[in-house]
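Next up: a single chain in structure tokens, the form predicted alone.
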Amino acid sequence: MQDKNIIQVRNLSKNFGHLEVLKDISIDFKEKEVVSIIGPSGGGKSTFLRCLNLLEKPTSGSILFDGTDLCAKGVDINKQRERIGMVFQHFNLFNNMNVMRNLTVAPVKIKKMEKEEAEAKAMDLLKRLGLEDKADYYPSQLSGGQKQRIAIMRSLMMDPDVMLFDEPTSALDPEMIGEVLDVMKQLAKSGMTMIIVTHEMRFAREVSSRVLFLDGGKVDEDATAKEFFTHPKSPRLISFLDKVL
């Protein structure tokens, strides 16, 4: 049986004042797909990703998440967001809370999970990443790589159907990038649906089922990872890959 479309984007446009950042994008994302979005700075990648969970409100068009139009009036966007995990470039952990509290605050408050159950689940995730000794640490006591892995775990605590990653390694020192990408590789293997804005070409090539090239607010190329990197078709993508590979 074919995996179903979990996100369907239709005629999505986004303007900031007179600046048209996204131009009439229509595209589908299937369950269990790992899709990397690459392209030049200012091409609309992060804006597109942020539109998928309405952190940016589209100027026009629709975004269907598991059949619900997120842009429709009366849709409880916070309820929908519980199922869409988001990992940011700069971690966005709560600095005044220790790691355990960072991981458990949303499941306890939003999902009404029992505190003991949430803490057991958090400890299980921490053990999987070898970070169980950091449960009482505050974000200021962690390395960048540790913060980002905790941020990924915080999203996983909500059992999301889809995970969005906005350049998750771009604020990290080179030696910490690998430890974050390893976690994302494990997630991909487990069947998590992931949409990732990234500059990590090797990761995009090795882990993605599909790669999109977003340039000038449009999807200029959409292909399997192998096809994308070995037989790029658009002249713009060919020139981009020449510079970055």
Given for the second form:
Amino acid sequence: MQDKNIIQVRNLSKNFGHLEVLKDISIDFKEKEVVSIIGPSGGGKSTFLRCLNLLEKPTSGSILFDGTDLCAKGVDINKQRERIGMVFQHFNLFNNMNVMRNLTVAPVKIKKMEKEEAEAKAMDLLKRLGLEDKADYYPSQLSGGQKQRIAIMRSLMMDPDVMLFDEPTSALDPEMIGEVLDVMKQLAKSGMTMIIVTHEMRFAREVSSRVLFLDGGKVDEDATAKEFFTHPKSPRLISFLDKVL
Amino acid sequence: MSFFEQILALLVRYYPYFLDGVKNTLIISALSVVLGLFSGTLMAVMRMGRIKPLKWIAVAYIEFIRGTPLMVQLMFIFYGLPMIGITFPDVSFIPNFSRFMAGVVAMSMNSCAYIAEVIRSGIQAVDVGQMEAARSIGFKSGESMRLVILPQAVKNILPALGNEFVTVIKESSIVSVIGISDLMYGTNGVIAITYRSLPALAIAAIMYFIMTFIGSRLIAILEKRMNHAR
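Show the same protein again, this time as the form predicted in complex with the partner chain rather than the form predicted alone.
Full assembly next; the chain just shown is listed first.
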């Protein structure tokens, strides 16, 4: 594949007070890549992901998204964020809106899409999930699995170039994890560029093209999924995999 | 004459004093809460905003007002300000307008601080994830506030605002000391005429209670409605 780099991270560091969470990370993500990030808690996985759309402001370094430095002065971050979907551990559907409005509010208000067009598109996505009867429901009336699948659709409504997933299944009951992972698998197959922070080793192995091991604020291993799990090189990763597999 | 008969007799003879007092108490309370709401919203915005000096002013104001007695604040406005040359204008067609204004200003400045805190805590009680989701989908900070955060915050704010109104009704009795003819002032008038303080105070207490009770019932109904509407 000769796909271009969609995200280029250069010398990214992030401190919270005196705590160094990310230490001088440089890494590239190509278009259509599905990259899983695994590692121990507190290793900086979530912080790294949240830096990619500037939910966390890097202490130093730069994030180039499709050639644009997100940290540069004068860059309209809102404009860039439209193209970067984000899925959260706790879903974060808008609690004051029903499912249909959750899906359509951003395309209508930001992209100036016609309301009818947006609703037709949303209905189409809901049908694919088998959730078309939930269009009028509020988030509080849905199960965790339903919320997370709708949260993924909310991001897709903006036709993003990249999707970021921050532990998308960690807050789910075990029997609901499968339905969310299935949606993500389909998304990966459709050619979406995805960066996923996850604890689901099997999913990472099956779906990712590449896996990163983030520990102590550094990328300790960066390999294809197969290589990563069958021939891990970093001693820390070997002991980590011993514990979790 | 039994106590109950004394109350009845006072009511029959002096009810205009009490009713006039109730009317003025309600006017002062309503004005104070409305003015307090506007200034309190502004104060909350200043407090939560990014402009440091405005933030300090807001924090200092809120802490100072909440940490000093309303009585002192009222005296300061009514007696203190004229001494440095600030007076409220008299309006010919409203009797005692300057006195009345001093009371309303003191009450609303006081209410402002409490309402600012009500609004701030109502907004901050909304899960941070809501703001993060709105921002990461591409909404600007103001849009996120308007579309996502405020509609959720209102549900936290309205009931507390109702409680503030009830509190203001009770606290407003203090303006009688600067001669505003509220319910407490009317009651004192009746006592001065009749020397029957116990029944007169009982009437005042019951009237205050009716006002606050109706107020808190209305809030409860409102709260219930909002929970249904989600």
